[in-house]
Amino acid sequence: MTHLKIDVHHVTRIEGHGNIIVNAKDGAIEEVRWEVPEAPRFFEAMMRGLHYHDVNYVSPRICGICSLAHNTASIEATEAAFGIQPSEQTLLLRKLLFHAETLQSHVLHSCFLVAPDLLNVGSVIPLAESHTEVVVRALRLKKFSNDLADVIVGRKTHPLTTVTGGFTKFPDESALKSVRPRLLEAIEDLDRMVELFKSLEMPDFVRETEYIALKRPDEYAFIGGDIASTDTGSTPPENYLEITNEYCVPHSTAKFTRHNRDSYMVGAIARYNLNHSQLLPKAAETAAQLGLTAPCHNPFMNTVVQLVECVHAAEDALAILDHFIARGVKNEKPIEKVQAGRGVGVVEAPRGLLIHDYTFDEKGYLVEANCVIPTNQNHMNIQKDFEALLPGIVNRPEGEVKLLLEMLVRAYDPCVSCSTH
């Protein structure tokens, strides 16, 4: 007679707390869980009464690392309550801001958290001797991220000149002339990433879900479009409400959600599912090096498809410096407008579908709040992929077990603080 308990608490390599839990005897399960045991935060209460100047500077706080993306949220959430329509080049300005975003955050995971799983070392301590290369390359990677988001907002995180309407200072054309050399250099890094990912293998675990992401229909979408699913089609992004549907379990600080099935994803993987037909060409190849075909029901393969998204990201970013640097940056006045009312801004932060929903006064202040973030969407999914992968494993080694069960949440790159509020 054999007894599997697996009690981790908490998993490493992820933003904020969760803890597994399995319980199996002679081969039959008796439970499997994901928890969330993280206190809870209150940011959207923390928001509420503020000026609309102000929320667009503390939302961005909800989190250090996808800060870029609760910013725009944010900004979108408030012009579309005041029916603002902002310039291209405050919407471009924002995609290559996103870019940056994208870029810092995907290669701090795939290359700081999950290689180490992939490469046979217990965190980036070892790594960094064992495959010196890899993490010099991935900082390097992640400085020229930040200092483009630092050319473009005046910092790395937290960005202090974009606002309702378009920006209070734009950045200076010389500047975005001398980030193009290193961007040139981080495509490089990037192929290197390719080759690398390419001598690795993921697990083999496939689960069919619903994805949902943005989608529309001119590229593959980060800012703008509808909420897709695919299962149910498209809906505006005022409907997100019938998308989420979130509800409370006991064993999580965090709530869930579901929409057509008992979970669904969000993501890398959702986004490629949904969206991989207008991958940029450098990107569409870079997927086919590494074997992935759409539809991709492998979520170990998640941090695979970051990696294509970040060879988009730069192929793009290149495309949109080069226009400024042709045409120039004007100094626009941001657009000004104020009235009552409700606006939803949705994007697609690193970890997936981010929504800011915001009701102001008729004086711009802001009177409700909702936020529903990425990882929020992701938990009853983890929980269903445990349910699924435990079955085939539950008689291996215990150690063995762990680890699959740790890469499996590492894999989705959660952001456990931002999803408990």
The other form holds:
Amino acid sequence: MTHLKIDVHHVTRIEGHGNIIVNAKDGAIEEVRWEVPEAPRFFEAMMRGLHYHDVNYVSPRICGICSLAHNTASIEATEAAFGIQPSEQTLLLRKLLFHAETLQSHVLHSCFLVAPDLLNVGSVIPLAESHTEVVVRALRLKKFSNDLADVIVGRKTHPLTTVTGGFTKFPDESALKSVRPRLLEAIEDLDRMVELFKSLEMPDFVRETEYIALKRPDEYAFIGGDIASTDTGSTPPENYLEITNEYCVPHSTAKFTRHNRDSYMVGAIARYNLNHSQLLPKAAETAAQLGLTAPCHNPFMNTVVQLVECVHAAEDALAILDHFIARGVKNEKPIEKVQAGRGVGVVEAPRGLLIHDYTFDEKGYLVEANCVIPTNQNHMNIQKDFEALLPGIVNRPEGEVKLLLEMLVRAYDPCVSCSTH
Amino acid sequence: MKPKVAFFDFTSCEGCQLEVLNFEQEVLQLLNLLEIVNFRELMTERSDDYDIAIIDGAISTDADVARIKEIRERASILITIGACSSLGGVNCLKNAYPMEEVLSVVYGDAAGYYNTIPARPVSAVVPVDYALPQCPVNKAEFLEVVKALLLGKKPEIPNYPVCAECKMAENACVFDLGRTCLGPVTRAGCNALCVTWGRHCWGCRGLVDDPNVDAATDVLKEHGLTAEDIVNKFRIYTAWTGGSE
Ligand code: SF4
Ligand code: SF4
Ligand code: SF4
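Okay, that was the form predicted on its own. Show me the form predicted together with its partner chain next.
So here's everything in the complex, that chain up top.
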């Protein structure tokens, strides 16, 4: 009798803590489970009673990697509650920041967390010797995307200048001009990453699911828009509860979600499947070069789609930067207005749909909050992928099964501590 | 032999680990001086044999308590990085409520599945050799401390208030703008970063050793305040008041 028993206690090279449990006897699967034992932090409970400025300051601490996305969702929810319409310049600066965050998060994931698996090593450290050029370029890209955000927000991890109604400080022309040549360099570095990934093979696995992402008529959506599903079409953000339907299971401190099926997927693949026709020209070309066609139903390809999004983000960042270099950044005072009410902010964090929903009293103190994190929405889809993938590989050597399941988890780029906020 | 270094994360946003990964080029230099044997977010390999343990995140479950004790036994030097591990950080905001309440606010009817204890800094559970608060950790300071340790020197951590650095940075004092700031009682070392970027100090580096003695008394006097007055106005990083167990 052959007994396959896998117990990966804390998958490495992902953000936060997750376990993989498999039990199979003679090819018959008895148990396969994705567990989330992360210690929850209770943001929704502990932010109650904070003034809205402090809510916007504390809520990015839900996630150090996508703190700008949380900060923006938090600010947009607050603005919606208070009836504030931010200026065009504010919206454009936020978009530029999102591109910086998308770049930094996707590069970290694809080059530092995923590439080692595809090149058969345990981490990026040995790659620094065997693939020096790529690692140096990836480090440079990451540094650039951090510095691009720093110029606008002071500090990429937990931004400082972003507030409800606008910004507290603005970059001057020389700061913007100094990042431009580095953005051009970053675009070249990305080309090299794309070359590398062209030569790497992703595991072949297909499972169609429901894909959910924001959708806007005017552009590939990262901030605002409607919540769109490949199964059921678009819904305004205020009705997000009809989409997310969060529920709890004992083996996970993160909540799970379901909509039209047992599970759905958010993140790069979902955005691509819903919005691929809005990719900028170079990004669309990159997708073609990498062999991507829409719709994509292979979750392992998430990393490849992320690279396409990096190209899109860099392309759009250059256009926005040039706009600000030509027209300057005005010193606008943040719009101040406070009223009792509820507001919902929706954004596409690097890992997918992110929702902050706040209710404030008339003085601007938080009464109630609900935050739905991308990884929450993906947990059940990871489980369903496990269940579909395992039967086809269960007779392979244990090490191989374990690696494939780990690679699947990593493909989702899960942000586990974020999901147990 | 290169000293073996292990990173461990507890209840946190992982922003501090990310900051360490953000050293970029400097990371590569650091790798020549020490050997990283454990860094779950970055590498598959893991080992229980290490000299220096670097901890981020607060202690907020019974399992956390057991794990940090085990790490303390193995490590000869234990460093906490960031506000969460050094002060308890934002996690301690939940301590203002009964644990049953925070569980039911977040999990509703399913609250019974889970367990949580009031969040606390690592130093409340085991002795800490060096604490480097800031949210996220100050990477330059972290590098300095690691380099000092490798050279066998004792790292210097400031015990004067943020105001001193704020004046050097030639910022307008936010009290003069009608707002409040925790800078007068907060440990310096960040170059008054937040004030420089148009905000105020929230105290993420923790208080100076004795706020009644080491505070910026000139700034307080000018605005007719005591150290206690302003500490009471802020709770994001000062919520932990429990001392050590
Ligand atoms: S100190 Fe701040 S950045 Fe570091 S883990 Fe805690 S919340 Fe995140
Ligand atoms: S009180 Fe705050 S703003 Fe004023 S000098 Fe001190 S740190 Fe700077
Ligand atoms: S100014 Fe205050 S809140 Fe900001 S980094 Fe320094 S100590 Fe932390």
